[in-house]
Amino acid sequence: MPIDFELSAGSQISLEHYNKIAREQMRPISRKYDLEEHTLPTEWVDYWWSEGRKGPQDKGAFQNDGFVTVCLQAEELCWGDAGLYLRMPTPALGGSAVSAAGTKEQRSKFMNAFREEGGHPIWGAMAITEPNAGSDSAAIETTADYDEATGEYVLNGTKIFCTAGEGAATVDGGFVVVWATIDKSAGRGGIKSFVVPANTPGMELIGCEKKLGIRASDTATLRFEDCRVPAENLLGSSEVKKKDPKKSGANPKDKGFKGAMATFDASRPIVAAMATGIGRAALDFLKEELERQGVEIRYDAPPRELTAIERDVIEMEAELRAARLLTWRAAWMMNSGKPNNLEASMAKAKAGLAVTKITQKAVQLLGPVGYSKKLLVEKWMRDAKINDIYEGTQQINQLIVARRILDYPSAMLR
């Protein structure tokens, strides 16, 4: 059966549109905000809020490939700069959680501000990771106690590595979706997510991480001390069902935990696309440099006749394309309404590893100048590593893939 990998005309328009933004708006300031970590990239944020978020204006762009086109956008913009991509004023993961688990009223209340013209830039974020609960979301210690007298939930705990957390927590109009347990004895069944609007009393920005890569982005630590939010800010049901010892995982009817977890089915293909963009940036530059030096890559030569550099470049291209195809597959399944939990983790695991190898090899093949800050290649190598860590580490995603293929519950394969 023939397989068609051609993109629609709308996706081609989007690809060219976002590549132009990457070249003209992101690359020129890429090094500046890598060096000036934690400085708000005002020119980029303002551009995105006033122009970039409108997307391509060509009507043909509307006939696109849906979520696959979203991944194309992520790849192109991260080809420009992954740190600046993460600093864009968007609902981000917090918006994904509201869309996945929120009611119509909640979506309208918290998401409309991101669609309105004018105003000032705002951010959304999601706070899951804790000092004692990294990729294991079921080990969350932040609590949410219901106050019957006021009809509010009271949040207490600390969240770390919250992407876009500074903007979302401190700029009016934004919000942070916070995962907390309302009943520790219920395990995952007690974990719920709450929308905490920016500048809510009791939510405090402790600071931003000094990082290896993606240094233009604000990766925040947030503390919650008696932080009160109305009961209607709970995403999903407040009902808690105790864990059945004969079963694993969350209550399938619990849209709160399950709905919030579903954000990863959408976010992991996007992270994979981000990784592909960084990897392509390094590979494109390497190939251009080799061409300038008169080194031709002979794709049609027999393997035994290839030089070491030719083999390396061809292997890098194969890794990149494999990661991209897995990403498009996971995105296409989401488009089609098919469960893509397995495929999303496969794409994320593959792309995270591939981009790490590709960027390291690019630095190596370029020699001393590749390791210096004269080029952006060393930055891309630093930016790449996070794709192998956040949104579920390489090991966590491999566990998910293994459990799904073998049909093992988490209790049997940890």
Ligand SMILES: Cc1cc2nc3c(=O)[nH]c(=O)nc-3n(C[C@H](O)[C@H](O)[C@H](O)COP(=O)(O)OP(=O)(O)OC[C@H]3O[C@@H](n4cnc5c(N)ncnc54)[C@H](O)[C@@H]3O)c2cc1C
Contents of the next structure:
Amino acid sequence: MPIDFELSAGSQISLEHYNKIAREQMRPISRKYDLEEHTLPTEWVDYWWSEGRKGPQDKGAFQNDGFVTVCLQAEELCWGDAGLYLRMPTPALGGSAVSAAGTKEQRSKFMNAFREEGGHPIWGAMAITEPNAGSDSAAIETTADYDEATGEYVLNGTKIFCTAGEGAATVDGGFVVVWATIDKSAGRGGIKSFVVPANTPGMELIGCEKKLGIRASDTATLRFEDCRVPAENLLGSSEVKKKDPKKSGANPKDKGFKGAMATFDASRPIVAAMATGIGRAALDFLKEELERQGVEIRYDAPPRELTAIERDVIEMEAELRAARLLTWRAAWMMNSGKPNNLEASMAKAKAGLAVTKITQKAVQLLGPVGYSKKLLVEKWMRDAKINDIYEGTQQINQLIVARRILDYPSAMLR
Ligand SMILES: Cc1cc2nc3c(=O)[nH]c(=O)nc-3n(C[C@H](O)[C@H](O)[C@H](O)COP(=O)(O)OP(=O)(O)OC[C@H]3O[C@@H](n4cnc5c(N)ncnc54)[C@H](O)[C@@H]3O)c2cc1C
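Switching forms now, from the form predicted on its own to the form predicted together with the ligand, please provide the structure.
Zooming out: every chain and molecule, the one shown earlier first.
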């Protein structure tokens, strides 16, 4: 079977367009918002809302590659700055959840505001993680009790580490997708996701994390106290499928938990692309610096003749390319409607580890100047690490890959 790695003309145009944005809009303010954590990067947010989100205007009739193009955009913009990328006014993970588990009506109800011209910047977010539930998302304790008298769900619980949570919870027009259980006795079957519009009474922003990297991104703690949302804000079915004791894992007929988990099949390739962007930023800079110093990388020299630096750079390049190809494959499968749970986790696990190795090596090879805040390389090293933690840690994604390859249910491999 022939394999076509050629990007379509539309993707090529997008790639150049987002690279220009990364160079001209993001890089110049990258250090500023790394230092000024918790300050809204107004110039970037306003630019994205008024201009950036329109995409390339000169694309004409050229087709892009759908979800692969989304990953290209993530790579280019994170080459610019990953923290600013995460602070863009977009539906983000909240949007992925609505797309994965919501109905057509819900998609237009909650997502249209992000497409409308004018207005003010708004954000979407997804809140799964809690003080006692992270990797094991089925252990979440936030409850959603149905109030028959009003036809509303009443949410109670605390969510932590919610990316874009500050904007999504407090700026009218945005929303947070909150995972909660409607029936604890049903385990995973009882877990559903709910769209909580910004400023809904009972949803409170407690504060934002101080972080190692991606410091331009707001990572919020949100408390829900008798927070009421209409029943129509439940994504997917309200039916609770009790777990078959002979089986483990998500009940395939349960759209609620399964739908929510499907969010990750879309979001993990994007995180892998983000990681690739940060890794490429460090590698590009390293190669330019080596060139300035007169060091040539001989890609075609026999291995026994390579210097240590050449070997390191070639290895970094290979890691990056492998991560990118896995990412594009997972994205392409998503595009084609093929189940990509295995490939999404493979891409995320590979890219998360590759970017931490590549950025650390870049700091190492540049020596003390690489460690200095005069350059952005130390920042990229700090920004890299999160890609191996959120959207499923390295270990969790490896576990998913093993389960899928071996066809083991989660109870047999945990
Ligand atoms: C900056 C940032 C942004 C985030 N954004 C969001 C967001 O937008 N929404 C959201 O819901 N969450 C978000 N998170 C949370 C993130 O997804 C979780 O931190 C992550 O899933 C890990 O969960 P945990 O923190 O409970 O760690 P734990 O699950 O306690 O993991 C601790 C360690 O144990 C390992 N471990 C756990 N279980 C296993 C196992 N079965 N086998 C092997 N090793 C295991 C993990 O790999 C990890 O190394 C964010 C986190 C950060 C830091």
